[in-house]
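Quick heads-up: it's one chain on its own, the form predicted alone, in structure tokens.
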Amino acid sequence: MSDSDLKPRLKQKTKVQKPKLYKVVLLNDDYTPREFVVLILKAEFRLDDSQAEVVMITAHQKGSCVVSVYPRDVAETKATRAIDAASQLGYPLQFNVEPE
């Protein structure tokens, strides 16, 4: 046998984990106009007209609805921007960010 057969491997394989995902949840309120909710969903979360309508109606009927799933920092940023846009116009629109 040669010496090269007995040498241990020095390279270590590093495992890369995918970032944990978080849900952005739209909460229903009785004060924010439906049209404004759809506008926010389209602008901030890049939903099309039909997707935004479904999310808005589901939140209205069931009390909440998952809008989308993102890594934590993206989910928190999008939820905060949407809440800030609503509050500037005096609407109490709320989003929660929850682990998936």
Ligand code: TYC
Second form
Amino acid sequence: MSDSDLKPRLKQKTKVQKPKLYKVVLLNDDYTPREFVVLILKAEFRLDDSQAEVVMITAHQKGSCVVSVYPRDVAETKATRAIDAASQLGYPLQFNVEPE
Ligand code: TYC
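Could you output the structure for the form predicted together with L-tyrosinamide (TYC), given that the previous block was the form predicted alone?
To see the whole picture, the full complex is given below, headed by that same chain.
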């Protein structure tokens, strides 16, 4: 048996917690214009043209679509900002934030 087999481990293992991720989910409605949905997905969630189009059409056809995943505070801030921007123009657009 070598010395090293008996030595206590002095170094503490540092436990790094991965932040839990949350989905931002876009919900369909009958009133918000498609162009505005695409605009907000690009401006607030940094989607490019074709990603924004796919997410908007998916929500339009299926009722909802995951936009992206973020740490909780980022997901909530983005969803709130997007809802507020829509609401200022009188659109009922909604986003949910859900644990991944
Ligand atoms: N359904 C809307 C319309 O026909 C467009 C729309 C798409 C609204 C996706 C919300 O999440 C949404 N004008």
